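The chain below stands alone, shown as structure tokens; this is the form predicted alone.
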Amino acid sequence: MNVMTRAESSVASDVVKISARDVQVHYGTTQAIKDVDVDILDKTVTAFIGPSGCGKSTFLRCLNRMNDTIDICRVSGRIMLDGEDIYDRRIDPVQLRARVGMVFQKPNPFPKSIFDNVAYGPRIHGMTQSRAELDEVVESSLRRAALWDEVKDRLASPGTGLSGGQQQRLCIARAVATGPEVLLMDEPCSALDPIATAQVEELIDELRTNFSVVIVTHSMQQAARVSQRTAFFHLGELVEYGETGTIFTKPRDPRTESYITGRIG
């Protein structure tokens, strides 16, 4: 596998954006995540890889408290965003999710116009004072998602009328419109064709100049292409975490090597 990619052509940040310690997740009596410790760096793409059901998406959802929406889910341990415990009772999860945006596996534009999809977050958070300001946020968000030139003449058209790849980039524009510091992506390319996947991967590489990006992917090739850091999960444990090139070429743990070479998975 070729791991010398554009992702490694520039040095990742060494500033810790999110710090997780002793994180455990239970669904009822079933433990899904066991004692995860990890530091996620700012202005860096971090990939979570591992077999299906290994806990990578569950842990991703801990980072913006999406698991709060599941009644039987219990999260323990500490997750700090810029040194602040995101599970502190004084933290408003809605405000947290403005800072830690999320893009899901299947494109899920709202049944609204392209403009209203992107404007939704800034409106509910009261981020703009005038229509002109809102127009500016919508345009800049669509530009960041590399979608503006394709949709600028049909902003009033339904977002659901776009192609799959365009819909996913619209969801990325919607996520960045609230000015987040972290962008979580849960297998954002799994429903896309190869051309749309390449466009989103290119976009992820550009987004890291402004955001800390965390991506869950089932594709090791994708992790190698887009990330600077990789975390390998197996059976609810974080087995190994480090620079992407090292994880793929000189893993320390035999379980990581077995997964990368296809012996487990």
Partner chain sequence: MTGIAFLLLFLAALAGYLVNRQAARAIRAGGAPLHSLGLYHGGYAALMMLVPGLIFLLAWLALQGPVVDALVMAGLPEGTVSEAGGAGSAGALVLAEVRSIASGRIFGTPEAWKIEAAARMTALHGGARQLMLIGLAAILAGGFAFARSRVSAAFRARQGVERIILGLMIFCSLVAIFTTLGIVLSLVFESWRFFAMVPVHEFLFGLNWEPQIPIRADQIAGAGAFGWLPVILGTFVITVIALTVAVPVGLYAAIYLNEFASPRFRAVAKPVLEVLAGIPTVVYGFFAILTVAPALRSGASALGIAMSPNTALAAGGVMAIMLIPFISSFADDALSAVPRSLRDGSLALGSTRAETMMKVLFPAAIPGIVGGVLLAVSRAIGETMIVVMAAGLIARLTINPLDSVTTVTVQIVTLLIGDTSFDNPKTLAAFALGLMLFLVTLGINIVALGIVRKYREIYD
Second form
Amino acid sequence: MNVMTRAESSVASDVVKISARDVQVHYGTTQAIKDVDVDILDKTVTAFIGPSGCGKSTFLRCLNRMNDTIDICRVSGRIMLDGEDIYDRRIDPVQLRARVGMVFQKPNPFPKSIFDNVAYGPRIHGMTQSRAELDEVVESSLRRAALWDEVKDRLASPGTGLSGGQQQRLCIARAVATGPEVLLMDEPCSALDPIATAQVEELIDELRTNFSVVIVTHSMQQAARVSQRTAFFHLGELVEYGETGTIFTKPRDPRTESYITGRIG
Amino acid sequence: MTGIAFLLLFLAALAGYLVNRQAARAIRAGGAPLHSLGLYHGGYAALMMLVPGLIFLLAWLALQGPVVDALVMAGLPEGTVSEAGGAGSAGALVLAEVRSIASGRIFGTPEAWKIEAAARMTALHGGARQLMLIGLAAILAGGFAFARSRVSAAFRARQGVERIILGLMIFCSLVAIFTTLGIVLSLVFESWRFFAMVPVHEFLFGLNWEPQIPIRADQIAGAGAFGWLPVILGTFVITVIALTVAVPVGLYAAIYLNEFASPRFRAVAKPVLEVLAGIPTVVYGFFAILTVAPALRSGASALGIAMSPNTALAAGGVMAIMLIPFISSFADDALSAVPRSLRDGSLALGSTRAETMMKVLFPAAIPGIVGGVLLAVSRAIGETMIVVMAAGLIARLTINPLDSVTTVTVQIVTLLIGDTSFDNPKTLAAFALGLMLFLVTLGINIVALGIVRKYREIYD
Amino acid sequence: MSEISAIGGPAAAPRRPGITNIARRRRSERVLQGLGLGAILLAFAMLATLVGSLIITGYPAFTQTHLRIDFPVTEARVKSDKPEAGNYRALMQDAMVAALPDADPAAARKLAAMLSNSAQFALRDRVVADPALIGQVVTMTVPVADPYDQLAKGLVRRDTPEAERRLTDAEIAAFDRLAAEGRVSRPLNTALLSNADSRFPEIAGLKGALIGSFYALMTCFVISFPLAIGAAIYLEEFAPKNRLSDIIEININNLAAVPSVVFGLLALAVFLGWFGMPRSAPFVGGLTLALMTLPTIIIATRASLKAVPPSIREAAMGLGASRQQVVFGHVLPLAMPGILTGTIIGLAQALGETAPLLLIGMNAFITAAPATPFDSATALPTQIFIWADSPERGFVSRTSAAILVLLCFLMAMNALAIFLRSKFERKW
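For comparison with the form predicted alone, produce the structure of the form predicted together with the partner chain.
Okay, now the whole complex, with that chain kicking things off.
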């Protein structure tokens, strides 16, 4: 169903980073995701939109196998990252998650210092050889998350002491520090105030230069502002996927249209 | 007689309830709108009789014995007890003998004045009981008359009843305070008497614990030594042994249950650990002497090590078994209280479950876990039956786990089992030890409960 | 979409730093799992060892070896005008001589020690009840003394040197001979539950302890249950949030963690010392246990009251009910299953509590079951303590058996609590 018109200038890359085919997700006996096929491009922000409970977050969690941590959840179909099936038996979810980072709805800094929060990923993956190298990774990650200037004088103070927006940017820095190729964001701004939201949105746009970013959002405006491609989910199905501009101005599916017009007016 | 008094009390209260309720209903039948239901008028009468009646009965029963004793002692003929200096041990002995004669157990041929005193005691008790019944009846009648006189359409019986019930509930919650006060007062009072005989510094800093009592008052040589340091050192040794085993095992068990166990395994393991936690400590004590100590001894002799029969190791090891479920359930709760978002955050960064547990969840749960471990320490210090049965009696100044040591609780129990009269240092020493035990465990508990409470507030 | 797939194609994966150490990380994860599983299995093994060793040592005590023997009750030993004053000890010896006709009579007389000391009293009671038996041969089945009981159960090894055994070769031979005649039987040891304590293991039972524990537990329940509910309702529903309430709350939590032996000291000093209550009485034991159980029940009751949703309170208040009417009419009944569960668990703890009862003298040696809660008695755990301390070998297995009885009661109480919880618990 997703025959797309080729993008003009707004899509920075047309290299497919993740391609999903026939993805089904069951929680116990209820089906949460039905037959989803989607290609996510590299160096692009892709937004998943749709009403609550439509399965967009569930699908997002399939992309780094976070659903594995829920006992009753079963995933079938194929999800390829750079042509490798991430549900293949040979793939270690631990390594996968280092390549596909995730930022959650509510900021969840560890009860550790700001430095240790960011250094956590590099340390467990053994990415750095020396303290100096680690310092460098932490600084560059915090700079990328646009947080460096605010916290550089108090790296040893606890991450939980920051404001909500700062905490979320800390979590982004933490995810960036492991050097992921894809960054998944599950409603990253829903717990933030408008100013913090604006900061994070600006950040997402910058992150696009290095990563493929997938963002789940409730807010249509946000999807329109930050994404180049948008996927509309409804009742566990992917209804429509394409250029963000196209989806918002000329949706082909009546469901998409009613959702968008109902919200945007 | 006491039974009759209680029966009278309850029957009278029931009667008062019925009569007053009937009276209230009669008013309503007469057409006047009652402020409160008849039920409350009846309840008001019942409470007005029950509460003062019960207070009177309990006070009477508590005081009757001591008052009668004092009267009997005061009525003894000149020169029988007074030569021993009035009260004291001689008085107590005479009193005990008179009591046993009064209850019909006569050993040998007591002097005539003792038999006479016993007769007086019996008579006094009989009279006291009759007086008690009369007093109770008067109180019941007064209470009823008061309640009955207040039955009227406008009387707010419900408010009256509710006020009394509120008062009763406040009393109930104060019982816990009274208990603590009772503990503190009795321990301090008896310890005070002990420190009048044995100087405080000798107790606190003495290196010898040989609680013998002189058989005769003039026997100075056998006065014994009351330095508690070897006793507290023994307690310390056993506590350290128990925690060295129980803390790692309990924590690893909690980590496994919390992070790695399948739901089915958890559903089996948790109740099994609860069973372990519910086993009375006397059973653990017997297990120590029946199985663990012989096994340790044969193990040690196989290695060529001589081992005393009541080693600190056996007692501490068995205490560890008792503490494992305690620590593991505390740690499991603390780990479960860590929000799921932290776990997700760590996993999403590509950490293994073990890394998530050891680097994120466990550090986050540390305050709760520390609180639990501290409570376990206080339990180990205060644990009695395991050490009474499995540890030694002789206080030694040693930290060798293969030696036999004694503990504070062992000494308290052995000093107080059997003959207990409250006037020799041997008995009173137990209260001094009890006071120290109470203070130490109270200190640990307050800190531990404070930590646990703070921890709960963080993640609530 | 197919177009894009065609254009994209797999990009070369950059070198992942994590790949090099993943094997080591997985290994340390397995180590942690192994340690955790090991810790739990260790706890299981301890429980299995404990229960296993108790069952192995305890099960022989559930049977008791008996000997069927004929007592020639002669006028020479028992005068028919005064049957209660007869020489029954000699009758024991006569019976042994008769039972072992080819043995030396002097040696056979000594073998009367094979019979439990209680046998002569059982015979006396029978003869006193029916004096017509004098002059006849009375056949009775009586318990054998502890060493022979151990022998019959195989707990005494026959191959140990005679000097290290409690029974001589001749005594064993005599017993074997009687056994060969079919006189020895091993019925269920009903005396374990129906007899009170005794110095002789073969007739010692738990009746006194069971009744003592029952009285103590009833006293504990009658006192602690209403007090705890009153306190919990006040603290949860009525108490103002002030310093006094805080102090009461902290005090209750601390009281729950005070070592039990301290409660024993309190009872000894206050109940026995100041109020002059009787020593060794189950009533005083129950009073002490009530003070210990109080915090447990208060905490459980408050938790159950808290679990009742505020909407219930608001609904009843909206109808004009007073706060007490709401609490006693609606909240308390809904919280009752949880309260009862907590109470039963608290009572189960109290049933196993030993140290405070020792201090108030409930470890006395008493051979009659208490008639009232104010008589001297033991309780189950203190009886276990007494038996564990007794030197006779027969008490080892009796101690284990008594523990098994205690554990059965605890299990029954916990099962009842779990049943109540699962049957009546509501999820709001």
